[in-house]
Amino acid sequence: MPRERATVTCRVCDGTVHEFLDLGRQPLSDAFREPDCDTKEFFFRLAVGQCESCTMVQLTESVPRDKMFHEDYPYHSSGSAGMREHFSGAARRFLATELAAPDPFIVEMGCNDGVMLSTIHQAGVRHLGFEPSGRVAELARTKGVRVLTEFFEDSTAARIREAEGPAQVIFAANTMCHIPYPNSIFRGVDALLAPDGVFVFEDPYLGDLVEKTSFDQIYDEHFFLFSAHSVRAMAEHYGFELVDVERLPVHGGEIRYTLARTSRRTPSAAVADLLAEEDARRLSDMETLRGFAAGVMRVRDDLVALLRRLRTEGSSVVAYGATAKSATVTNFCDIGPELVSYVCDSTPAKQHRMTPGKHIPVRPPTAFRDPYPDYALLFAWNHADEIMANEQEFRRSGGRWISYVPNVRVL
C-alpha cells in the first residue's frame, strides 16, 4: 500500500484530509478518442482522502468541471431499462408525498437527457432541468423537459428563484458527488428551495464500495464518496438537517438522501438505523478505509495475473461495458489492447473510439457477437443481471464472463 502523502484541506469544513487510496495517474473518464486523434491527453493524479474533522472521502485532487461537462459529454441516463424505471419511479413518489401543493415546481441538478423530469412533465408540474452538456440536454428537451444549459449554483439558483419563485424539490441523481464546491451548491439550494421544501440526491454510498472493493467506483466525475455521517455533517455544516435515507441496488449500491431546513422536519428512524450500522462498521475509521486500500491491491494483483495467464493460454478476450468507471480499472491495472482485444458498448457515441488512457478499441455489440471470445471481462458489472439476461448465447456458446467485484473470479 503507498505511504501517506501530504495532506489536503476539506472542501466541505475546511479540515485536514488524509489520503488512504492512490489509483496513479488517470485520464478524463468519459474522454473516449477519434483512432487518429493526436491531441495531448489529459491526465490527473486520482488520490482519495478522508477529512479528520468531518469524515467526508474526498478526492485529493479536482479535475476542471468543463473538461469532464461539455457539448461532447457521452452518458445517457435512459440507456438502460433499469435506470429509465428507476427514474420513473423517483418522479411518481415526488409527485404523490411532495408536488401536492398548488402550482408545485421541482428542480433537477444534472437532469441528463431528462430520464426523470420527462415524468413530470407528463404530469403537467412545473418543473426546471439544469444540465450543462448540451447534447444530452437537447435530448431532454425533445421530452418536453425544461432545461437550462448551464451549471446549478448560488447565482443561477438565484436567478431562477425569482423569477419563477421557490421550489418544492430539489433533486440531483450522481451529480452532488460531482461537484467539489458544496458551499455554492448549498448557497443555491437555500435560495431556491421552499422553506419546507427537501433537497433530495442520491449517490455511489461509500458503504458499499468498501463492502465490494468496487473501486472503480472512484474516478474524475466522483469527487465525493457520501456516507451518512460525511452527509449529516455537510448538510449541518450548511445550515440543514439529514431527515431521511434510503438504500437503492443502481449503481453498485446508492443512497438517496433527504435534506430539510433544520427542525422543519421529523428525522426518519432510518437515519438513526444508518448511522448505528455505520458506527458497528467503524466506517468513518482510517483503519477501515486503509483496509479497503488494501483489497483494491489484491483486487488489482489477481485481476492482471487472470487476464496474462488466459492470453498466454491463447483465449480471447474482451470486456464488455465501456463505462466511465472502467477508466480507472484499465489505467490503474495497465490493461491495454494486448490483454483485453476491444471493449463491447451499445453506446453510438462511444462506438469506433478508443477508451481514455490505454486506447482499447470500443466496438457495437454486433462485434461481441461475431463471433463470440472465450470471456468477457464486464465493466459494467452494475449491469450485470440486463446484460446476461441479453447476452444468453454468449454463456450457450461457452463464452465466460469475468468479475472484479467483490474479489476476481470467472462466472
Given for the second form:
Amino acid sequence: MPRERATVTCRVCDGTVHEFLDLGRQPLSDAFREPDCDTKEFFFRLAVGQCESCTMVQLTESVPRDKMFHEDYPYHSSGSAGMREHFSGAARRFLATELAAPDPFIVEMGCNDGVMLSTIHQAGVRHLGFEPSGRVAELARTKGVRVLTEFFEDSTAARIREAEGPAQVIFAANTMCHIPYPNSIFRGVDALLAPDGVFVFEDPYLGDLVEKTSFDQIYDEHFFLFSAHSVRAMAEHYGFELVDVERLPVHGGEIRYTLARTSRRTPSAAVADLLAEEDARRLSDMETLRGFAAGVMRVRDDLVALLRRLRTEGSSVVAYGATAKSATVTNFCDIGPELVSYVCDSTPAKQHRMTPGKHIPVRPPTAFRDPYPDYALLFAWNHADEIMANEQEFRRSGGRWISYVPNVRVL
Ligand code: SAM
Ligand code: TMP
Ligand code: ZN
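Taking the form predicted on its own as the starting point, write out the structure of the form predicted in complex with thymidine-5'-phosphate (TMP).
Every chain and every other molecule in the complex is listed next, the one we just looked at coming first.
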C-alpha cells in the first residue's frame, strides 16, 4: 500500500499546501562534483504545491540551507554582462530615490559577488551585504563592498539595527524566493527597516513560469514561486503592504516587489493592474497550475524524443550554460552524457566538474569551438541574446541551437 504523504503546511500562513507537480528525485542544483569525487550525492524529492489559504506556491520539501549556501557556492552574479547592467541600474535608481536623504543606509541579503552593492559603494553610500557563501562574499569585498558572511534572519538583522541604525532600503534579488523561513526574515526586516523604509525584492514570476512552461525555474534553491497575489498576502500576514510591482525581463521574467509598513505609502496603480491581470488569467487557480504541470510532461517528452533522434542520426549535441535550472531538466528528463556530451560554462568554479545528478562534464566555452557541435541545447535560455551574440560563429559554421522554452524547437 502506498505510504500516505504527510500534510504539508504553508511556510507563510500555516494553511494546507496541495501538491500539483512532482519533479522526482533531484540533487542540489549547484553541487557540481569533482570527477574523482566518491562521496554519496544528496538527493531530495522536488515537488511543488499551492497553499489553499494564501495561494503561495512553494516546494513541499526544503533542503537545509547550509547544504546549498556555503564556501563553495559556485554561482557568480557578475557572470553575465546583462545582469551587471541590470543591477547597476537598480543601484542607480535607489541612489536617486530612496537613498537621496542625508546619510542613508542600504542592506542587501544575498549580495553575492557585489554585483549591485559595488555601485552603491562607488557612490560612497553606507551599505551592508549579508552573504553566507564565503567565496562569493570575498569577491564582493575585493570590490570594496562591506559584507557579513552570515545569513540574514531575525537575530542577525536585529544585531545590525542595534549597531548601525535603521535601513532606508532592504534589498534582495533572487534570494527571497530561496528562503523557506519567512517568519524569521520578516521579523528581521521589521527590526532593521526604518519606519518609512522599503523592502524591495525581485524573483522569478509564477506568471512567466506558467506562460512559458519554464519548469526549470523549480529547483532546491527556488523554494517559493511568487505572484502578486501571494506576495500581497505574505506582506499583509507580516504587517507590511505591497506598494509597487515592476515586471523585469531578466532571468526569464521576474517581478520586483516593493513592500512598506502598512499605511505608510500609497500603493501604485501597477499593483491593482497586476492583481487584475492575474485574476483575469486565473493564475492562482489550481486548475491553471495543473495545466502547467501537464505542459511540463509534454516538454519533457518532446525534448527527450528530439535528443534521442539526433543521437540516433549521429549528430553531436552539447549544452550551453551549466545553470542551476538545468539540474531540474537533466534529472527530471533523465538526460546524461549519452544524450548531451558536455556543457560549456564560463564560470571557473563549475568547469572541469560534473553536473549534479546526471554527471555531464562541464567545460570552458573554448571547448565549444573545438570543434563546434552540430547542436547546442541552450540551458541558459535566459541569457540567450548575450550567448548567441558571443557565439555567432557557431551558427555561421552550420550549428543549430535547441530551446525548450516555451516549447521544444530547433532555432
Ligand atoms: N543577488 C544575487 C543575484 O541576484 O544574482 C545573488 C542571487 S543567488 C541565486 C542567492 C544568494 O543568496 C546566494 O549567494 C546565497 O548565498 C544567498 N543567501 C541565501 N540565503 C540567504 C540569507 N538568509 N541571507 C542572505 N543571503 C542568503
Ligand atoms: P543563470 O541562468 O542562473 O544566471 O546561470 C547562467 C549560467 O550560464 C552561469 O553558470 C554562467 C553561464 N554563462 C555562460 O557560460 N556564458 C555566458 O555568456 C553567460 C551570460 C552565462
Ligand atoms: Zn499560505
